[in-house]
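The chain below stands alone and is given as structure tokens, in the form predicted on its own.
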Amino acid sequence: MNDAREELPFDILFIGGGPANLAGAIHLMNLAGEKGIELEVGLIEKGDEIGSHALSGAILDPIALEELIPDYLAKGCPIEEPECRDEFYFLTRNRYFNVPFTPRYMHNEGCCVISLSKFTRWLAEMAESLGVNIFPGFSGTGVIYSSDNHRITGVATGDKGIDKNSHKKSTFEPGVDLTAKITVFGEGSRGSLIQEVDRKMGIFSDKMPQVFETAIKEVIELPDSNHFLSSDTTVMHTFGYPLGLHTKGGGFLYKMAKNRISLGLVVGLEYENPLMEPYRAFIQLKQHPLIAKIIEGGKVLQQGAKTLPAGGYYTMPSLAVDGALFVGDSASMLNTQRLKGIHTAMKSGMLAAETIIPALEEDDLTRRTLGKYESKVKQSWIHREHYAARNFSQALSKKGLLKFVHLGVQYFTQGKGVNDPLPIEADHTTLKEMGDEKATEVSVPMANDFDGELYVDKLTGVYLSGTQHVEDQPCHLIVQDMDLCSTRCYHEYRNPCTRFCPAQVYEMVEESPGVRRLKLNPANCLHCKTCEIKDPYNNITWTCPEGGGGPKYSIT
């Protein structure tokens, strides 16, 4: 058994195969093209293949994709819906209300709806086309630095074939210090490796917190009677029940190709209720009389689940450090106000990728020349987007009305609002403690809620997701005091953590009267990252599993 490390050189490493590396390679790839110049460009992804663990509505603005590949109708992008026509819904418990007046910046012309993994895939092939080396089933593990600490050369993957006793089994194979000149993060939200870069080099400090939303997402496939096929709406959003007015979030749905649509939920996850359960709430959106007619007879083909940037301008990190540049929604490119991520990724790829050949033209690979990175994005339509909108994620934490002044007072300052920035407050800091007036129930029992097809649990949501683990591996999810879970987290917020998880990860156990325990079921784990965001006590630290682990989006 050969325990050595081998060491893989690049000169460009990209860390994370979603749209803001996969655009940031095909773009570097072009630009060395044109200029002449020979590069060895790898792109690792944790999932098994590109695409399995890209989730999202999703909407796209094109105009990143129409800079990048400008022919891409005739390249075969996968379009689910050429066009979108919007409506936007205000949901009481049993009524619903057409606002008729949508704000400009939800306006979706010119806009279509995609797979995000259809889409990444479709990407890659254009990487691959060009050259770019793509390793999926790889994780970052660990970050690489030069002998003085002050530069980030690289990446290490994760060794495999370790079983759950740390012990090698007989597949154990080492894993591989990947290193590069310039080194690319585009992790997604809450990327591990960019927050161990952050308590090294401090590129979140003096920035407000940090703060997401989870989404819960499926693909439900309707009988061809459906009547909502053969409406003119392809984009519905919803606000108000079964979220209210206290807790930021809405509904979405998509109108796909083959008789499919796109249904979600998104949680802002500051709510403060211990008691709220995000996927008790999805399904309540399911059965409000609006969603329940549109999807009758329809059967669930996937289910996922992710967490969404929700700061915006004002958490958005230091974008370069020495040998490394931060893109998409890892530095907290995701325009809220817009519900849109995946053209601001692309166009942060595509400008790290602008930035990446000079510094090699001049052989200085120092934030002195990658902190050019940030001029430009501040020069581009993504600093036009989040500067309007730099308010807009803290005013929609406001409680009841509160919100809309903040909001109105928004619309017409152009985001600046009654105060410029807004507080925002972490969401792990949140929640009440039992015994509050606000750690009320805020939903009925799920019983008899489920059939199966339409109505899924937890568990079939994780199976539908395709998410598989090797069982026999060190626990990803690493609990620092489990008996705090069983004696002080139970009391105060009645471990929470078994609710704001969608996939049923966390279970408490009375092994007798009065007696508790914490379980882990690590393996139904959807890489959603919602424990370690929203843990009261930040008890819960998600790390990589073995590379290839996790979900296996088709269609999402």
Given for the second form:
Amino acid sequence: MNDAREELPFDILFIGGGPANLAGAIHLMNLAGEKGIELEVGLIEKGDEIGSHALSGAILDPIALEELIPDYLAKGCPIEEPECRDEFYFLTRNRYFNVPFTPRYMHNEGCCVISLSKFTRWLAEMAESLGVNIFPGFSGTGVIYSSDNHRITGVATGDKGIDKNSHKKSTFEPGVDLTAKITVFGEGSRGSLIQEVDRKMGIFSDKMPQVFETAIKEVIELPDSNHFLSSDTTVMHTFGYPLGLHTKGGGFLYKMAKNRISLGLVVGLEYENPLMEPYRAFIQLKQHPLIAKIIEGGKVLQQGAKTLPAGGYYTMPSLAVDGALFVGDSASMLNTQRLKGIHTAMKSGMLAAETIIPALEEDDLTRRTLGKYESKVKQSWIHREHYAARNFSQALSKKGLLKFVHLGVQYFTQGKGVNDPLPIEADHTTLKEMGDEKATEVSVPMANDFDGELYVDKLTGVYLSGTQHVEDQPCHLIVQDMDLCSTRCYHEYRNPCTRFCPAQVYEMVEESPGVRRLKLNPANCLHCKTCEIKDPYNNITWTCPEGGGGPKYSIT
Amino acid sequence: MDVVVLVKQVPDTESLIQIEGDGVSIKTDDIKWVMNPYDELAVEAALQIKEAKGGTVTILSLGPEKTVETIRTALAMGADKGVHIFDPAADGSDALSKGKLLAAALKTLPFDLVIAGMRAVDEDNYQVGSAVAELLDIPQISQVTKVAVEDQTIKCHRVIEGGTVVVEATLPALFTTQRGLNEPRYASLPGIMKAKKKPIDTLSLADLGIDPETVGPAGRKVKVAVLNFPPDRKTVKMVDGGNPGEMAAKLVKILHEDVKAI
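Just the form predicted on its own so far, so send over the form predicted together with the partner chain.
Full assembly next; the chain just shown is listed first.
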């Protein structure tokens, strides 16, 4: 086997196989076709297939899709439920209240329910039929710059076949330097490479800190006799219990095809209580009388988790640098107010494509031409949606009823609200210290809540996500200071990583009385990146494991 | 040396497997399809032989249209060309009919050696490789963990109860792969690019001169009566606390009183 790295040149390179980049690649090929421009276009995706790492609610506003592929239904676009008939509930521990009037941005007429995993697989078929070279199973592990460091010239893929001691195995396969005139980064939430770009080029500097939410979701199959299947409701959202009014987030339940539903809980990572456990909150949501009655007799088919960027308008990075553009969740395109990001992601990719063509024609790949992408976003409905919601996420982070004051004022001032911009804190700074007086080990036993069918524990959930990694590889989670875990972190926060991780990647083992050690199970990792975001000491760095590893979502 | 590898596309065992309403097949819409893991060993073995001896590696596969993806994967690993037996009339063939179809295609191809996985992880028949060798009237060696190819002969190690046995045969021959034979290589990114341009021939039943009535559902000698999932495993119970002696005592008590196994 050859150990030397090869260079593989493309005209345009897309990093990440989500809706933003796939829509961008399709639009680019269409535009290039109209102009008679021949382009070699590549797209890499770290999941073992397109869609394997795609997880979302998901309600799709088809506005961008209609523009991209007007005959999407005729082309077999997988739609789970064509009509959104909303209900919105406030939950207390044992009761629920139907909220009859919801703000206009919560309405979903004209939208449909999809599985993002299936949808992206379909988009990939469309892109491949137009000649896009799609490479699933390859992770981007480094950004390639021009010799003067001013321009991005491509992305390096990771080596494969490295053992856990960083030695080459017999199967060693060196990564490749993928070079391109223009690289489009659509890595999704909390991308690794875009952070590297930021360190070098400062694309996030002078922006508000990006904030995130973690979503845990299941696809549940219901028996034929289930009453919810025959009901008129197709979309439910909940707030209140189990998160209360101090943490932003809420539940969702969407009807899918084939007796299935999508059920999930979104938890704002600005939460303060170090004992908070998003997975437990998700189970509590399932056990709430409103939800438990709907899902009765069901069986979990697939489970997964991911983070989503919730900051919106004021957290968007510079969208272009010399040689590169940033799209989708990577570029904070998700609209928290509408609980949607697929339409904005797709549109951002398409606007990137519309910027690329003239840049190629002018043969100017600098920010001078690529920067026009920013103005295109500004002139599009992405901006209109985002600008109206510019203080929304911050308002939701307010504690208790104060959030409703902010939301109310914003509602009647087109988003301006009490303060504009309303400041926001980075998620890793919000945990409150516990103090030593509660020095006992905190663990909430959940074992009795699980039946292995409808209510499953974290490890069963990991199994149901299809997650697999090559076991013999370097640990992809870098914990800079392991001592910190057993000393300061234990005392101050009682190791919140053991709770915020939805996949039991982090465990504290007590080797002898009082002597604790952090044990990592990186093979469980769902690639949600909550750990890197929420760890109060910024002690965890999430790096890309060997390409092809991670969950294998197919219906999420 | 010309090597033909028999490759099958199978459901990823991590996929969401559900039994279809008919009770004898599985739902295929949410399944991820991959190369049978034992066939990956076969492709790797063929590529190593080609690297040592020269010659060609041809991938032969039988299955629906999407089987081409798996053939491309093998081409991306480094095989030279693909042959795809694709005919709706062949769907639902039993192991013997599959053997017939593959053997008929092999008769149209030059080969010194045929390599197949010892089993496909979907139907677990362990039959197709043997059927092909029998129909071609060539020697077959099953469940091979080590292989050495000379100009006219092949020498293979097989694991048997309590040891290994080394067997020899003259070429042309067929062997099937067992775990431990090798570590299959990754399909590299440049390899995937090159694979897009490699040829894949498609053969129908007519091309092979096979009567549709003798294969597919009509030609089945064995029919699936029912499919069942394995019984649910009960939750693991951890025996904790105390020193190993105390834990052993607890375990014995559980086995005796709760499980009533001893």
